[in-house]
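Coming up is one lone chain in structure tokens, specifically the form predicted alone.
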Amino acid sequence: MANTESLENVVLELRRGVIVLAALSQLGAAEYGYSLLKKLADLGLEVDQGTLYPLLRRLEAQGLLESDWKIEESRPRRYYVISTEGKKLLPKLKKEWTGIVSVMDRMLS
């Protein structure tokens, strides 16, 4: 039981660092929270709502995302899209990620 919980906690920590890059990379076009969750899941990255929504608000507060409320169906939805600052940051994060993956590949092989 304790080993399962420890593994889950470590995996959760690994995923947290990736979710920022994943979210920014998928918000070239506006998405609302649930559609982004589904898009990430379809690409193989399961993210909990309790993790994604606070992250979106934090990235917006940091100026990396912009949001806008839209009423297209019966209820309003907040759509997020990467901001100009986010677009400037994304290639740098991708480069950093590539470097991390390269180092870890060497360490783990």
The other form holds:
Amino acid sequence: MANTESLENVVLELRRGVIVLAALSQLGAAEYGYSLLKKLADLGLEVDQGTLYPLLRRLEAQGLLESDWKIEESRPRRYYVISTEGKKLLPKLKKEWTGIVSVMDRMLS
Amino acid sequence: MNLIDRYVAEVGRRLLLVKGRKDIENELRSTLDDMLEERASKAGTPADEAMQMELLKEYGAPHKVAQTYNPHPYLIGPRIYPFFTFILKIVLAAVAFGLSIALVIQIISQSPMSAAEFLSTVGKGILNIISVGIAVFGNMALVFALIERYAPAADFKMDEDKEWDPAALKKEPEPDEVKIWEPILAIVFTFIALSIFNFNPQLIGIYYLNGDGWQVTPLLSEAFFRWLPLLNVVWVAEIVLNGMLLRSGKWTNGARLFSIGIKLVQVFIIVMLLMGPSILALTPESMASGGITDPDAAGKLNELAHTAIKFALGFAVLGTVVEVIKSLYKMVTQK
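Would you mind generating the form predicted together with the partner chain now that we have the form predicted alone?
Okay, now the whole complex, with that chain kicking things off.
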């Protein structure tokens, strides 16, 4: 029991850090929350709504995303897109990520 | 109102104090509508209540959903927690130390006492220390919770966030530098004020000797003690400020702003004291019992005392306002 729980916790922690990078990387074109969620899922990253939506708001508050309400199919949707600030940050995050992956690959192989 | 509307309203109800609540509600509704529509088209039937129920169950209980949007999940967060424990330790140690000394003095001044009296005095003293400790803890937690919520992160960077530079060890003294004994003295005296006004107010009085030994007549009236809770907040805030100064060793803009805030509250309290009934509990009668037997002299003296205290309060307002202006000036000129 304890083992499964700590496994879940570690996996959760690992994914939490990755989601920011995943979201930023997929918001080059505007997406609304649910479409982004599906896009990430299609690419193989299942994210909980309860994690993604607050995260989008936080990234917007930090100035990394911009958002806008649009009415589509008679339904208002909030579209998020990466900001100039976010665009500047993304390559650095990618580089950081590549570094982590290569280090961990070396360590685990 | 359908189930989704109710669910959204329920989540919103738990986000009353969160910025952008309407936005969150709208986004949540639009997401749930999208999800429902997708499920309906997959099933090939129009969305019904059972489908809504299933969707909402998966989305989770409203309080849990609301929680994910809470920007302040902590009362006192990791940013200021080390500082909170640092100050708390100093203050609690000062409380225990000060009150223990007070207890020893009390035992000495009342001796000889019987074993039962001794035990009861010690017991009461210990209970007093515990209750003061709890009160101090509560006040400090309140002040830090307010800092956590309302102080911008940039203004209250803790030491841990800064890169430490060994060159700081040989730096010349700066005009903004704080001498280490100043905040320590301030903490000690503020603490003494806190403990006397709150737990031993009978000590504040006029002492005189008559046939029955030393007598004391209370000096401050109810009009003063009514403002004690707010004064307590000011004093605890002063302790926090001085702890910050002790830690950072210099006046930052954040510390100056905090200090100005405290002083403005002080001015407010003093002005309220000035405008309300006299804060002195002296009456011609209490003076007479204190040895001034001539009723005329007692009356005059009493009047004089009440006028003098008004002047003293007035000067205190002026002095505090001057300090606020000085702090503002330093903030503007500080590079």
